[in-house]
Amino acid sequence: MLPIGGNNLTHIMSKKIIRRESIIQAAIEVFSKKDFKTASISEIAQKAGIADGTIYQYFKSKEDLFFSIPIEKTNEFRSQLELHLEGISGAFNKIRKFVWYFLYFFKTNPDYGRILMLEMRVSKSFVKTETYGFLKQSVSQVMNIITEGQNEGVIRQDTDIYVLRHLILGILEHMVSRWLLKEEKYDLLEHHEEVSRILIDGLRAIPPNHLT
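Would you pass me the chain only, in the form predicted together with the DNA?
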């Protein structure tokens, strides 16, 4: 027979975790439709099926709840990306996969995309958050791939590595943002191959004879 106390504790813990996650899920739905100021705690509580006050047992404030959203989502992104990159060799192949996965992730998480791309990414207070630091780390894989490509000799070394990262992420974030603003009316993955191709040609070492 298992000890009742331990069992009970576990049960309570998981109940708390489940509720916390259900609040975050409700928050994602609400914040993806209205901006931070416009969205209301009441609406989130209602969607989560709990009382307004209960939210404050799990989060210090509306802002705390808001900034808690990316944390689990980022973990999901990062761990899945790792799986997808598994077994792929060559920097360019990895970049192709990264481009695809980035777009795929937001295609399948448009609500979260709206929050991250159209709200947070653009908020000065978010940049000061620790969540932001956490998020930046999470795309550090891009940096690794670039470095790998430079070591392989296939990616140009005449350019600041941060500039290259900005290029890649800038393009991808822009694509996702436009797609969301256009209300997801087309397939976000549609052009992923073309985009990869151009990106890779831009990054490639030993560029072709300049004619211009």
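Alright, leaving the form predicted together with the DNA aside, put up the form predicted alone.
If you are looking for partners or other molecules, they are not here, because only the chain is given.
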């Protein structure tokens, strides 16, 4: 049986988690409409319905808050992706699901997409941050799928695995960036089956009798 203070502590921790999430969401909305330099802590605080100083109880600075966004959203992406891949067998089936989910995630999170794809990814300073390293680790699932496919003998082994990863992510990131630049005027998921087919054709192992 928990002591009386235990319930209070749990309540306080839950409240802090909710407050942090509301700050992150407010920051996404503000940063997606303004660039990093012009967006202010005051605007974010106002959007979150809190005092300016409250933000500094959770984040050291505006930059710390800005670069915390991908970490929070990537954790969400990874946990949901694992759920979507559960029960799916075969590397190619997993690639199809990954393509669909990647595009679905950004379709339903366009504000975050603008921050990540149109601002952070083209920033030289972003590459030097710990967040960038975290994002690279976040795509480890792609590497796992490729490795699984190579072990199955269905994905080619004559090409560097990182090139294969770039092939998958490069196409998907380009699609998301173009969709955002076009102001989301069409369905990002419209061609996901064709994209999967083209990717799988490019990744497919070449039978020995077809080698020259």
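What we label the rigid core is the largest C-alpha set whose atoms superpose within 1.5 Å from one form to the other. Residue numbers count along the first chain shown, from 1. All values reported here derive from a predicted model rather than from experimental measurement.
- Comparing the forms between the two forms on their rigid core, the Cα displacement of Phe67 stays under 2 Å.
- Superposition on the rigid core between the two forms places the CA atom of Val176 less than 2 Å from its counterpart.
- After superposition on the rigid core, displacement of the C-alpha of Glu193 between the two forms stays below 2 Å.
- On core superposition, Gly53 has its C-alpha offset by 4.3 angstrom between the two forms.
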